[in-house]
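Below you'll find only one chain, the form predicted on its own, shown as C-alpha cells.
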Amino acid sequence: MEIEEGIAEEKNSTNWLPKERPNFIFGPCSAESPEQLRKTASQIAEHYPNAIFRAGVWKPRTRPNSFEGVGKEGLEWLSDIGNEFGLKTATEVAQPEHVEASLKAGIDILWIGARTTASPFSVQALADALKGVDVPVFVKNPLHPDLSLWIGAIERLLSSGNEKVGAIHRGFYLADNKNYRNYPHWDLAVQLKAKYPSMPLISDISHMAGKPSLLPQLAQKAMNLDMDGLLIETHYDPAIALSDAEQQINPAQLKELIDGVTFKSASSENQEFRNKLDLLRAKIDKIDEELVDKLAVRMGIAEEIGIYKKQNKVTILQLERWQQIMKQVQSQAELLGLSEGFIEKLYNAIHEESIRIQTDSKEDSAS
C-alpha cells in the first residue's frame, strides 16, 4: 500500500475520526453468527488493527421473508468481537429502540441507512433519541440523488447537540445505473464535502459497485477525491453470506484491493509544487472571471429576447432553436476533446436559467 508523506496529518482539527488517514470500515453486511464474525474480524484485525468493524443486526429488506438480521442478539456478538480484537464496532440503527439497545451493548459507532435518511420523521426520531449522547453517527446518502435530503438528515442530528456526525456516500439508485449497483454521482459527494469540509465523509464502495470487479476503480476514485476513508463489506466466505453475497469480498481479497490503491496527501510541503499549483490556479481564476462575465452577457441577451417574444406573443421555449444550439456546441466540444455528457449538463443548466430569465422578463423594461 503506497501512502505518500503527509497522509497521517489530521485533515481538520474538528474532524473527530482518528488522525491516521484513510479510515477503514470493514466487516460483513450482516451479523450471522458469533463464529462468522470472529473468523472475519480475526483476519481483518491481522492487517488493519485500527479498522472499524461493521455488521448490521437489523436489515431493512425490500420484501418480507428474506433475512432481516438477527436483532439484539447480534449486538452482544459484535461487542464481544470488539473486546476480543480491540476493534471499534459499528452497526445500523433505524428506530429509537435500536439506538438504546446499541448503546447498552457498548457499540462504538452508529450509522443511519439510506432508506431511513429518506424519511425526515425517522431521522428526527433518531436525533431525539441521541440527544445528550456523545456517540459518533454516520448518515448514509438517501436512495435517490437528493442532496438537500441528505443535508437535512445531517442537520437534524447536529441539532441534537451531537458534534460527532459524519456522512457515508454509498451511491444513488437511478433508472439507469450503468454498470453500478448504485450510481456514484461523485459530484454530490463533493458538494457535501464543500458544505461540511471538516465533517468525515466515507465512501461505501461496496454498495456503489454491487460486484467485486468494480471495487478497485471506485476505491482509487474515492481517494483521488480526498474522501476520508473507505467502507468495504468483507465476509470470511462471501459465497455463504445471508445478505449481499454478490458484493462482499473475503479478507485476502480486501488486502489485495487496499494494497493496490495509491493513497495521496491533501497537500504537499514541496515549495516548487506549490508555486506551480498557485500559478495554474491563478490562470483558472482569470478564466473563471471571464466565464462569469460572458454568462452575464449571454443572460442579458436572453432577457432581451424574452421581452421581444412577449411583445410578439411568441412562446418562450423554442425547441428547434434549442436543438440547434446543443448540436452546435456538442460538435465543437468533440473537436476540443470535451465530453458530451459534460457539455450536455452545462448547457442544460444554461438553458434552464435562460428560460427563467425570459419568463421573468418585463415588457415595459425595454427602452
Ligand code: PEP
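Throughout, rigid core stands for the largest set of C-alpha atoms superposing within 1.5 Å between the two forms. Residue numbers count along the first chain shown, from 1. Here the structure is a predicted model, which means the values were calculated and not measured. Compared with the form predicted together with this ligand:
Think of the chain as two rigid blocks: between the two forms, the small block swings through 12° with respect to the big one.
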The other form holds:
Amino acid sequence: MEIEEGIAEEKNSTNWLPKERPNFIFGPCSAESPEQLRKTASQIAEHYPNAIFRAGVWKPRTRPNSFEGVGKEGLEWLSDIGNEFGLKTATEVAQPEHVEASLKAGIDILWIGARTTASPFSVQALADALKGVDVPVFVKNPLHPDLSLWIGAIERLLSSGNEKVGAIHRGFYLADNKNYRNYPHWDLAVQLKAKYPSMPLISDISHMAGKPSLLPQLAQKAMNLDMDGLLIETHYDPAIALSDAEQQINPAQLKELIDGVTFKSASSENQEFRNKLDLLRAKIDKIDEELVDKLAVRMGIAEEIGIYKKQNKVTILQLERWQQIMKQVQSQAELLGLSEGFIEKLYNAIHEESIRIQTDSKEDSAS
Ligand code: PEP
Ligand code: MN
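Could the form predicted together with this ligand be given as well, to go with the form predicted on its own?
After this comes the whole thing, all chains and molecules, with the earlier chain placed first.
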C-alpha cells in the first residue's frame, strides 16, 4: 500500500500527552469488580500519581465462553475510581456504542485493540463515532506484522479530525514467537516512530511478554529505543485475575520493575557530551561514506565478473565460491569481535545484490 507522507503527521504535530516522559499506563487487563479496581488503583496512585489507570470492560477474546468483560457497568466503576484517586482512566473500544458509553461515563482516554485495528470497517466506524470528539485515542498495532494496516488505522482516526491520536506497540503474532507471547518486532515500532515522530508511542510490554519474567528486559529495551512510555498490566492479585492472569504483576512487583529501569532522555544539555557525540558522529559519517564507496566498487567488479560468466556460459550462482567468501569473512569477523549473525545478514544482502546485478547485466539481458 502506498502511504502518503506528511499530511497526517502535520495534524498530529504536538505531543499531547500531558506529563513528562515516560508516560505510564498501568492497571488490570479487565475490570472485574469495584473492589478489584480500588485495591489496584490505590497502590498504583501511591507511587505513580500521574499514571493513566487502564481496565478493559469489553474483552475481545479469541474464543467464546471465556470471560468477555463486565460491560458498560464497569465504566462507572472505572470512572469513579479514577476520580477517587485522581488518576486518568482508559478503556478499550471496539464499536461505536462503546465510544458513546465510555464518553458518557467520563472515561478520559480510549484505545483500539489489536484485533479491531486489523479491521478497516471497524476502525472507520470508530473514527466516525469519534468525529469532533476531543478525547485521546491510542491505536494498538494489529495482530500480524503489517505496518500499513497499523498506519491505515491511525490515518482513519486522524482524518476524522482527532488531534490526540497515539499508538501502542503490543507486539505481533508470528508463526514462531520465540519466547514471547507476541514477538516485539521493534523495527516496526521504530518505523512507525519515524513516520510520526511526535505521536506518542507507548510500549505494551505485558502483551509482548506474556509472563512477568520477560518484563524487565522489555521495559529497558523500550526506553533504550526512546519510546514514550510503558503499558504494564497490573492487578492487586494476578493469580485470581479473570483474564491474562499469567502476565499481570502486582503493584509491589510493578514498583520493583520500574525501579530497575534506567530511564534515558533523547538528548542531553551537557555541552561536553554533545561535543564528544558530534566528534564520534563525524567519524561514523566518514566511515559510512567509505563503506558506500567500497560497496559501489565491489558491485562494479561483480558486474564485470557477470559479463565474463555470461561469455563463458557459466552459471551466475557459484555455490562453492560463495561458501568460501562467507567462511573467510566470518573468520575475520570473529577475530574482530563482530557477531556471526550480523555478518551473515550483511553478506547475504551483498550476495543477493551481486546476483541481481549479474542477472540484470546488459550482456545478459541482450541475449
Ligand atoms: C488488552 O490490552 O488487554 C488487550 C486485549 O490487548 P490487545 O488488543 O493488544 O490484545
Ligand atoms: Mn490483557
